[in-house]
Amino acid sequence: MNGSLLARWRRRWWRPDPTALSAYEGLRPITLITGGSEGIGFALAQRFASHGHELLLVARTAEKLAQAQRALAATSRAQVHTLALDITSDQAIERIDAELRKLGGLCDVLVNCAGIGLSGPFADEPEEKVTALVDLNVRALTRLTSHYLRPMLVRGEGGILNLASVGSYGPGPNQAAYYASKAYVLSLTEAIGYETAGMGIRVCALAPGPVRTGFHARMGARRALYRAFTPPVSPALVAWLGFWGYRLGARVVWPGLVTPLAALSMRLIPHRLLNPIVSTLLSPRR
């Protein structure tokens, strides 16, 4: 009865429409997640699949991908498709969307984890590398979240799950590309979530700090001074309070005991003070 009520509640201003629900009869609901062979995506998609969802993890190397599906096979009985695909081409949604089609189903959660970062001064970082990022990061998240709503709002039932960042919420002189990207997709995120209340549809940002993962390496941050001391968490972690938090309709989840604080932090404090603090923290360590 409490679900029920639940659910009622979740889709307050939803109205069912026959003529458009008819063309997703029959149609299995099935999550997608970008970035889903490593990291916190990776995490998410084993969290997920625990709860019995059926996985569609999309990434750009096939052998990760592949490494992914056996961890997952080993560990639930739920259903784990791949696609190896770069999400950033101009026929990413078509392809996820004949690969949908031949599985007989439809997207009924999408989790955008897929991003790159970049650590250095802006006017440092060639052209094409903050172009890739916006590309991933911003562009990419945009077109998928895009796409995947307005079937879900037709039917008033699904979510979203975006990953952003602590660094959503200020400037990040040394990883300014990043931390305007993270920006971004909670910006984007926290809107769509308050349009769509009452439309049955979870929307949820995920605004992790530092994660055990291979990212900051990549990025460039491994020795930013901010790896001294502020401890990370594991992927694990991030991917349960997600999970979580986004099952039970929360608009952001800030994972961990020291995020919350740096988040509200990063609100309250002038970008004239906040930028010579964090622009220090991400400076690498001599």
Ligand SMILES: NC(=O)c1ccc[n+]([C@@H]2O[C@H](COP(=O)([O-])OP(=O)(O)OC[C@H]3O[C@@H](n4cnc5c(N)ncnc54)[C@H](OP(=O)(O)O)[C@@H]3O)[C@@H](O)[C@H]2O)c1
Second form
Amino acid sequence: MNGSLLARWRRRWWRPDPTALSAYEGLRPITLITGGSEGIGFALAQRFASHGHELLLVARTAEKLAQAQRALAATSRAQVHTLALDITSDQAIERIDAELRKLGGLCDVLVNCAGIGLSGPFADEPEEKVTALVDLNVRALTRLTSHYLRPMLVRGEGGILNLASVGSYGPGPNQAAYYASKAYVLSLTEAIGYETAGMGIRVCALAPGPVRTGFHARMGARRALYRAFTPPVSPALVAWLGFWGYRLGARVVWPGLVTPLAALSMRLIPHRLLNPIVSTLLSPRR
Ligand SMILES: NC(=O)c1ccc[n+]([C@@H]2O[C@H](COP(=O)([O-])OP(=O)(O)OC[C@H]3O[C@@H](n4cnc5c(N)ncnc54)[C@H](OP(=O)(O)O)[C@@H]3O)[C@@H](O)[C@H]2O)c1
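Mind giving me the form predicted together with the named molecule, seeing as the form predicted on its own was just shown?
Every component of the complex follows; first up is the chain already shown.
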């Protein structure tokens, strides 16, 4: 793609600063995927690996990371590194930077995929759980985005793929904090994408509806009505559409056929009407 018309268009406002650029000379581009050990993150890891990206997968559980690494080694030739780390910890960025230094690499593509949900009325959720959700879905994602965006702008290449959701498009009674966190992710990503247009980088939000992963069970929504009405799509399909949307410079990707319609409806329907519908669909029915 380098040297192509599209690449030149992507860099139309970028001006190289040779002094700043020299700091990155000789470093290998690495794709950093948070939550890369399973679910959508792992499917994205497979997609990036199949296109030759060297990967650094980050998640908390070392065994799941090792499993993912073995599975990727069996299906691609890409180099895959792992780091067992809670990305909400204060030292997370230091630890990732140290790992990148050790590998002789830099964060070329940042995929912010790690995320958690909460299901049920907001008032019933313990404060620690809500704080943990905001720490991961909002704070950690924002810190990583802020930290790795600047070097990308200096280099005039690389990019960020953030996991939003169809829930980014309206209030989510019974998943209030989760929907609010994903609204933040979409808003942040679209705004940064606009601010950095023409600077050589890609910034994209991937906004799926329900996907077949362990996510819904973990958040206690296994029996919620939306699970019956919106059959989940496969992580592989989401990753395929997300990868190509990102590569082609889309600002937002809604994977599947139902998801764009759901996102559009949530944007158009007045919230007084939308709230009871969404509340019923998201009710955990324990
Ligand atoms: N599944 C869906 O239907 C759906 C729909 C729309 C959007 N999304 C979004 O897509 C993203 C991925 O969802 P998924 O379904 O793939 O989830 P998942 O299957 O539950 O996987 C979550 C991943 O994040 C990691 N993780 C969780 N907490 C972490 C932490 N504190 N630090 C580092 N890693 C952490 C997990 O590994 P460890 O537990 O080992 O840390 C795991 O690798 C989330 O942001 C979610 O909001 C999902």
